[in-house]
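Single chain ahead, written as structure tokens, the form predicted alone.
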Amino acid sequence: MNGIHDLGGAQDYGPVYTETNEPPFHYDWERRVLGLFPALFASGAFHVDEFRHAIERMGPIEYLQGTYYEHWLHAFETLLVEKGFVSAGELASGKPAAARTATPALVVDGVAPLLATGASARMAEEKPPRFAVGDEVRVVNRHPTGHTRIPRYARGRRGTIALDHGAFVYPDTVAHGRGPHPQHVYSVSFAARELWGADAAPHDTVRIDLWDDYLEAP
């Protein structure tokens, strides 16, 4: 979806400040929020694309004023309420309203394997690839209201298929509970000037991972 989160290629937001010797966490609550992700993910509370879409639905001011882990916490709260794991009242009070059926916990012995292997979105091929390495393609100029992984700065731009990663779940459907619909994902190479105009370095390229349905013949 188009929103304030899609900052690639946007201008006039000021410089990016870096912090010397920046710690992994600035506050202890950030550490706890990070720990919630694998526990909630393992319980089936959400898929990663649902998580991303929950962040995308933040209001522009709230998003810009929030920190990285505040975005995560917002997504957890949004999805847990929407999926009935907790009510809005329970979230506000911090106390359960009634006894609930326990969700299987992520035990200590299961943490290391989950973090080591992740939860790959790779799937068996459902349909053959539409493109091959070396094919010229154009990114569809589509502006959906739901979740998508098409950066705005790449829409309508021409590139070349550099690599076929294989088949993966389709973010635009799985984020909304409409099934995985696996399709091929490609690393597409774009000339920097195709994306950014004549002021870009003439020999630079940018590679973007894009799904079959994001591409068309030029």
Second form
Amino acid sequence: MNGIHDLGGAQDYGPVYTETNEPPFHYDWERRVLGLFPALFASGAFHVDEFRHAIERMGPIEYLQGTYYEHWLHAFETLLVEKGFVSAGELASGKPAAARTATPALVVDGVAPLLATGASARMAEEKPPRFAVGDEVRVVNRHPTGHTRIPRYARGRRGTIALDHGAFVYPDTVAHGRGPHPQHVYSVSFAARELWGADAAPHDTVRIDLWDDYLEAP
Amino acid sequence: MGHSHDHDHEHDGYQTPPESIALRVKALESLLVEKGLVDPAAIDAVVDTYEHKVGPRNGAKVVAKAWVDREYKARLLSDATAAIAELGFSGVQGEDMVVLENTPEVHNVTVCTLCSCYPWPTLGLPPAWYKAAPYRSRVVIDPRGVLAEFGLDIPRDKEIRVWDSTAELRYMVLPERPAGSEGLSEEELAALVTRDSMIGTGLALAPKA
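Okay, that is the form predicted alone; can I get the form predicted in complex with its partner chain now?
Every chain and every other molecule in the complex is listed next, the one we just looked at coming first.
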């Protein structure tokens, strides 16, 4: 989706603000939002690409006004209702409509093992790689209305396969409940001048991780 | 750093969350607890992990070891996930790691233009600026200008290699070992490794004379 989240190449957001000795959290509610992520993930409430797409579906003004953990909160609320974990009425009232039926998927003893293991998106490939390190490629000029991980600034641009990372879950399908369809992900090297024109510095490059289906012969 | 702010209310440069959001979060958590979907003690344990146990000191240990142990460095550059796990760091948002070596010819810097992907096991939770629009938008199109705001002056004829982490690989920079650090212990070397030097928006600190 050509959404506001796809920020690469914009120039009008001002300077980068940094904070000396920044704490991990600025508000107590941010702690709760962080902790809800693994708890809800463990209960099967969403795949990470569904979560990202829920954030991408925020309106542009809401997205830019909201901080990181506000985006997360929005995604939780959206997906919990869409997937039937809570009703819109329950969300509005904060009260459950019926007696408790579930038990938490993540309990205290499970936290350390879950966080130390994570959930790798690496999977056995469903189809062999079409490209090899050193190949010249072009990023497809495609503008899907659903979830994708092709940044707009790379579409239609020529690059070179720099690394083959192996096969990973394909975001464009898994975000929409259409299965993992694992395929190879490559680090593709683009000359800054290919992306940004002749004013870019002569030797600068941008490396972008792109799935096999995002690429074609140049 | 050019635009450093110590005011809590300006931590994102221009954003202040509404006060009502604390109530919204409380209502959601209590609903999920009452429905039996979430254990609040598990949330406490997650928060404790990322507030007190995981942070850039982990990554600094990885870097210092790579500076003193040639074989470890080779393993780190060929299979970063396994080499980092040797030191006990693994898991969420670091399941598949890649380490990028800075050299006299190449300066690496990392970003996630589409969201805020970041290597949690080695660097902890990302700083606000890494997740906000100014950095995410501009570091790919004007890396030299952004790095200058962090006090880095990269000559125009040196390659800046920007890594946009659009997939599930998580990147960490191996900064160059600073001059004058010969003879320091691994622990003393780790103290020179800043969070920003592992993002690529900084360099390792020079040892005190």
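Note that the structure is predicted; figures quoted are calculated from it, not measured. Positions refer to the first chain, counted from 1. Here, rigid core means the biggest group of C-alpha atoms that superpose within 1.5 Å across both forms.
Engineer: In Å, how large is the CA movement of V16 between these two forms relative to the superposed rigid core?
Structural biologist: Displacement of the C-alpha, rigid core superposed: 2.6 Å.
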